[in-house]
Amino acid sequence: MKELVVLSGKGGTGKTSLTAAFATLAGRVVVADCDVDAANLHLLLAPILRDTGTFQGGKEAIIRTRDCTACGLCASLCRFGSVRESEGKFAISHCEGCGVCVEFCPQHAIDWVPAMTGTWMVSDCPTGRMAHAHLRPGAENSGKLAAFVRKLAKEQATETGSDLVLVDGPPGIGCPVIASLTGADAALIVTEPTPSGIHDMERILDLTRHFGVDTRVVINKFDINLEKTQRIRDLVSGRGLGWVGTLPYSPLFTQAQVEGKPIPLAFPDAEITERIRLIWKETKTWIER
């Protein structure tokens, strides 16, 4: 079983659209949407839910009213304003999980319990199985949820006999990206010829190098700035990394999103689809070595 993680360093480079296209061209694969803070791969792959459950990624404080003496110490210690008083009774809402109130309550009247921070799902798609999740708004530990989604995807690959797990990773270089990347066989970085695209590409390349993950790069919308495209080529070549290709700017990316389909399904005969096919062929050859 091989695991390919598609990353971008920043949002808006076309990472999810390319991942969905790869899943379509690959045939029967298992896909994992590890961008749990803002999951959107399901918008293109039309998943049909087969299993779901809650995810506990942290802890929260709950006041036992019967034991609380209403001293108010917890409210004065909480830096997040989560402890509220009403009619002489204290309660905690939107707990940030720091645990200070639990530690210092003189009556030990505050319980420290697992918090439900998200929902995980396993679905059937036209391309095969899909593992995905949603993080509750404002919830923490998205890295743990991303790691759990990867675990689900590998279990589904074993169950279905798939030899490829295709991961749509989060943007940036933070905890959920690290959780999506560590231990993977290969990482494909999707970038664009803009100042932020170059800056964030370099950061994610530093990360993949740190974790020793075999990495290659594809430039999307390469023709919007040929000078910066050449700069990206020079930077990547200077690191001794390889390419899988370039893609021109195409409004068909947006049109396919509006239709809720991967580009190869929405526009099978378009030139951009043929270029994506060539990139997938090159990527498949690379990861199977």
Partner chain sequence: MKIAVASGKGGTGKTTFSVALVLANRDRARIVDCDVEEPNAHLFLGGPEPVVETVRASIPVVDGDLCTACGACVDFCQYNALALAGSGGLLVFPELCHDCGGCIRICPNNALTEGPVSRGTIETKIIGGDLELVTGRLEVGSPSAPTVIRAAIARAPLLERETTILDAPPGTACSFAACMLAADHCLLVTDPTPFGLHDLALAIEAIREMSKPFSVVINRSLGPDDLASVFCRDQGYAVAMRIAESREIAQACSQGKTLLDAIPGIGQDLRDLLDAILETRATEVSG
Second form
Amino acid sequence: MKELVVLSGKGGTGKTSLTAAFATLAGRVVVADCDVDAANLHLLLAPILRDTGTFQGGKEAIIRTRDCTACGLCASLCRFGSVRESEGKFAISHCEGCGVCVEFCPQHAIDWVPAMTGTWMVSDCPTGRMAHAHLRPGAENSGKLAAFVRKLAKEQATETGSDLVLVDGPPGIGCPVIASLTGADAALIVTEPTPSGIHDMERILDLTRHFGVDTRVVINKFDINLEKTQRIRDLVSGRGLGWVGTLPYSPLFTQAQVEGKPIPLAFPDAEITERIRLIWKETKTWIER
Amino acid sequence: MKIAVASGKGGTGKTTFSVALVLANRDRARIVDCDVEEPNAHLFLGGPEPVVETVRASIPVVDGDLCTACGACVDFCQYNALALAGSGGLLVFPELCHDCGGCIRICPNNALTEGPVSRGTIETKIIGGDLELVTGRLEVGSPSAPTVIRAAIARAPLLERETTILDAPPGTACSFAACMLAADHCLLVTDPTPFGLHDLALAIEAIREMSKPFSVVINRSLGPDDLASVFCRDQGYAVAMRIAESREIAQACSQGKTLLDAIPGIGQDLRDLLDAILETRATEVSG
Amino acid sequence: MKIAFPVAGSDLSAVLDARFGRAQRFLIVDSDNDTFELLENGSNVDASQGAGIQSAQLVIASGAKALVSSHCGPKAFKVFQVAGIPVLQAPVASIAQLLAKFKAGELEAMTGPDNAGHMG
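Switch from the form predicted on its own to the form predicted together with the partner chain and give that structure.
Next comes the full complex, and the chain you just saw is listed first.
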């Protein structure tokens, strides 16, 4: 079983649209939406829910007000600024789950309870199974939830005999990105020829190198700035990475979203679909190597 | 007054908007780039080389003479950042450590002390003599984005300004929360696509949980009846500004230009926008 | 001498589990008399980070003097290295077969981790 993770560093480069298109072109595949705090893949893949459950990503501390003497030790020990005082009363919000206040409260007035991080889902899509999730807004542990979604996807791949897991990763280079990336067979970076696109691509390429994951790059909207497209090619070849895919700016990315379908299904005869098909062919050859 | 500029979905034009907002109000605002995983505001603002400070956190350092390998710290650590390696003694994995300090306090033999580790940097500069930019930058491979965000926001201002604009990280997870908790008002930048709308709803859910006032900026707007505008109208959410969809604007931004270069007259709109937020705030505080 | 094998099964006919940190359990075999005990890997199977580190500590605490594994990540490898316990690389095969290979001196110690770290 191979696992390909699609990342971008910068958001809004077309990563999710491309992942959905790949899923359609790949045929039998399991997809994992690891962008758990802003998941969008389900808007394109028409999932029918099979199974769902809550995910507890760790523990959180809660002060029992009736036993609290308001000594304030927890507030001074918490390195994350999560203990707040208001009118002489202490309360914890956005707990990082380290357990320090629980251990050292002189009154033992702080409970240590499982934290509800989010909801996980396994669904059936026309492309195959999908593992996805919904992070409780503002919750900690998005990385743990992303790791859990990947694990679900691999289980589904084993169960259904799929030999490919496609992971739609979150933007950035933080916890959930690291959780989506480590141990994957290959990473495809979707960038765009803008100052932010280039800057963020370099950071994500540093990250994939840090974790030793084989990486390739696709430039979306390459024609909005040919000079920067060339700059990206130079940067990529300077790092010794192979082939770079390019896609022109296309309003069909947004129109397919409006139709709620992957691009190849919404516009099977469009030129952009043909371009995506070629990139998928290259990618498939690369990851199956 | 801190105004966070945020978006659930990435790539909606959040940084483009923050940069224009601070440029149009440079006499009364400064900007802190809190998107520490991928800080971009500096790419559009230029200016001199920044002063760079390291964001340090404390990780445990083991004194092999005092450590009895009792395992109390290993049992306590919620992040699996400590390990007993048989006769080899205690090992620390800094990349897993969340710097909570619990192991150091729990050790019965005082065998652990605080040692500094770098989690990222804070870069400060003054552009054109009157515009302060603070950039938080997470070290590649580090899990501690909220630590760097809090440090960037806490950085003492070099210039006295009434307003600080926080360019927030995308999403709705802990990084977003770390930034938003410090804000007095939130401007949510969206685009009128189904993805943009879906993630706008998530961001609003997160902000309401924190009881922060917010208004919406619709970028690449297709007019007063686009998806995002209809959504805000139906839900009763205030739309602070609309920026029209245009290939020329997209191209200008791809060349590193700002909205002030690309759209004549937007400077005044951005000043009016800040006036309105400050006014509402004043009413809320006094009322 | 005790040797640890990550497994999903529960006796010498079990097959080596290719995942070290997330193996269901470890078979701790005494190569002097072919007796064995089972060591459950417990909560590490679902640990969000540092599963390999925790599993390595479990193996070390069991008194095993070598680990036989298909793979080993950088953090677990470091724990074994510091503890002075060799990680012997082996293909996925039955424990009985691998034990014979071990006794014949056919298993080589890894000189470094062979896959990237897993946070998840």
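What you are looking at is a predicted structure, and each value in this text was computed from that prediction instead of being measured. Whichever C-alpha set is largest while still superposing within 1.5 Å between the two forms counts as the rigid core. Residue numbers count along the first chain shown, from 1.
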query	finding
T69 C-alpha shift between these two forms of 2 Å or more, rigid core reference	yes
Core fit, then G97 C-alpha moves 2 Å or more between these two forms	yes
Size of the rotation between these two forms [smaller rigid part against larger, C-alpha superposition, degrees]	29
